[in-house]
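Coming up is one lone chain in structure tokens, specifically the form predicted alone.
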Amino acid sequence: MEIISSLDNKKIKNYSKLLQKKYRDLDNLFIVEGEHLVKEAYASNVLKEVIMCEDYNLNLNVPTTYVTYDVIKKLSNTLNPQKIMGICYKLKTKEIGDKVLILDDIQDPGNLGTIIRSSVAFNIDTIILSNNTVDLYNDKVIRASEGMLFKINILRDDIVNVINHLKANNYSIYGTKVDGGKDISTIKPSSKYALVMGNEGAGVKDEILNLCDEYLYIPMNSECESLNVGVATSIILYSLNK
């Protein structure tokens, strides 16, 4: 069994570039870390190759490269990475489903990962990311999603164009607004709908809010001015799914 120990190995140097978005986009590949995520990628038929330490034992029907722990650390952004990672093909997109979540410039990778998990939990079919939303294949997004990015249709597009397309196909578009919005507990969603959630600081842009058919809000204690977007999205999706 050959074990790669050199940090200057050509394959390792090429794969380490996947820590940067521009190379993920160029190669159409991304890295997952840990056995759980490797298995999720394998189950989704996107696992290209397994990279693992020589003392790790996992047998999957894909090419496997054995390396030292120092090589693993070169391929990871975490301080104490796990001893196994996968090189994955980017996910293919599908047709937009009937229950859609649209994200307008979400910037925090932890928030996006949380939102992906909640979307799967509460039966969203499709997530649409604005062109300025954080990269889906950012390592923090992947970890925060706990592998749920493999279980939902996610695409990136111009939000205004998407909303106009959805409206033309009889989707109801819900935005969020504290003033003039409806209590989420009173909403019975349409059979086809899209919920729009906005940027952590700026919220949903006005040009997008103006395209919405109805506005929702979460009733809460007046001492609390606002909720984290990941938390707020989760609450609304739970309510819409009841």
Contents of the next structure:
Protein chains: 2
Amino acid sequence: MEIISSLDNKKIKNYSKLLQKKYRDLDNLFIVEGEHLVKEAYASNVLKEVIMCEDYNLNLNVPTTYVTYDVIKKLSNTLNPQKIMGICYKLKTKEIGDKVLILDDIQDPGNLGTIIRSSVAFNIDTIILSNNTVDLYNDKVIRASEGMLFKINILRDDIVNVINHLKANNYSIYGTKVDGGKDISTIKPSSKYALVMGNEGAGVKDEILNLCDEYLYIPMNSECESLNVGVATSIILYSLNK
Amino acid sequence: MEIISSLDNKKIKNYSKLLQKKYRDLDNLFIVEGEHLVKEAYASNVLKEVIMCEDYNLNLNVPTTYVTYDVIKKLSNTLNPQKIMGICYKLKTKEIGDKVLILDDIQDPGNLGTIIRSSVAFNIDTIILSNNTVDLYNDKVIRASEGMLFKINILRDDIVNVINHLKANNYSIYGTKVDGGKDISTIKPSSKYALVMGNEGAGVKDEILNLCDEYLYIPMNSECESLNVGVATSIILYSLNK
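Now show the form predicted in complex with a further copy of the same chain, given that the preceding structure was the form predicted alone.
So here's everything in the complex, that chain up top.
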């Protein structure tokens, strides 16, 4: 059994570049860390190769490369990575479903990951990321999603175009607005809808808010100006799913 | 006007130690960053001193020390800190209120900050942190709380003792459990209650779960095993507050 220990090994050097978005886009690949995510990738038929420490015990029907722990570290942004990594093909996208979440420039990878996780929990079938939303394949997004990115259809597109397309196809478009919005608990969602949620600091852009058919709000104590966007999105999705 | 530029200045050296929990506990002080938090600290009567760049314009009735941006950086864990910091006295605690959230060993500072923010939004009046929960005055907790830590009563204690005390005082104690729990939307909360939420990986300890009077769950798609603990806590608090 060959064990790669050199950090200058060509394959390892190439894979380590996948920590940068530029190379993920170029090679159409991304990295996942840990057995749970490697197995989820395998179940989703996107696992190209396993990279693991020589003493790690997992047998999947894909090419496996054995390495030292120092080599594993070169493939991770965490200080103490798990001893197994997967190299994955980027996920294929499907047609837009009936229950859609549109994200307007979410910047924090932890927030995006959390939102993906909650979207699966509350039966969203498609997430549309605006072109300026953080990269889906950022390692922190993947970690925070707890593997749920493999269980949902996620597209990246110009969201103004997407919203206009959805409106033409009889989707209700929901935005959020504190003044003049409707309490989320009073909404009976349409059979086809899209919820638009916005950037951490700036919220949803006016241009996009103006395209919405209905505005929702979460009733809360006025001492608190706003919720974390991952939390706000999750509460609305929970409520729409009831 | 004296402007401190030396990173070896005694006062600055001492304040920079407040980035470590040990010194926050020793001096009973903590640091906040940015005008919003400095003003919240001032409004809460805990602002001891302002440290700001010479070109920053803010006038509060507390001692102010002018410094260079390099000195500001020494007081922050962020790469590009804001140009104003506040040195604050740790918050005074009050009696336990009627709507209580108990946190069993939350480890991630972002999660704790988010939970504090949502607790204010949904009218919790007291949060009890278990002794092993991440430090309330950790800079990431303060940032994620968006200043809401100044608007709520937060204690740290042995939570088994606290729960027994609350039970003796007729509080209902709610835990979470997927099997055999009640759908959160069916719960009419008691006038006095405490919700117990647990650690990111391990959940609530059995010993503590056994003390609960009632178990709640959030209905969700079985593809998703669990929600982020900040999200789950926020959804339950939202629901109990309705």
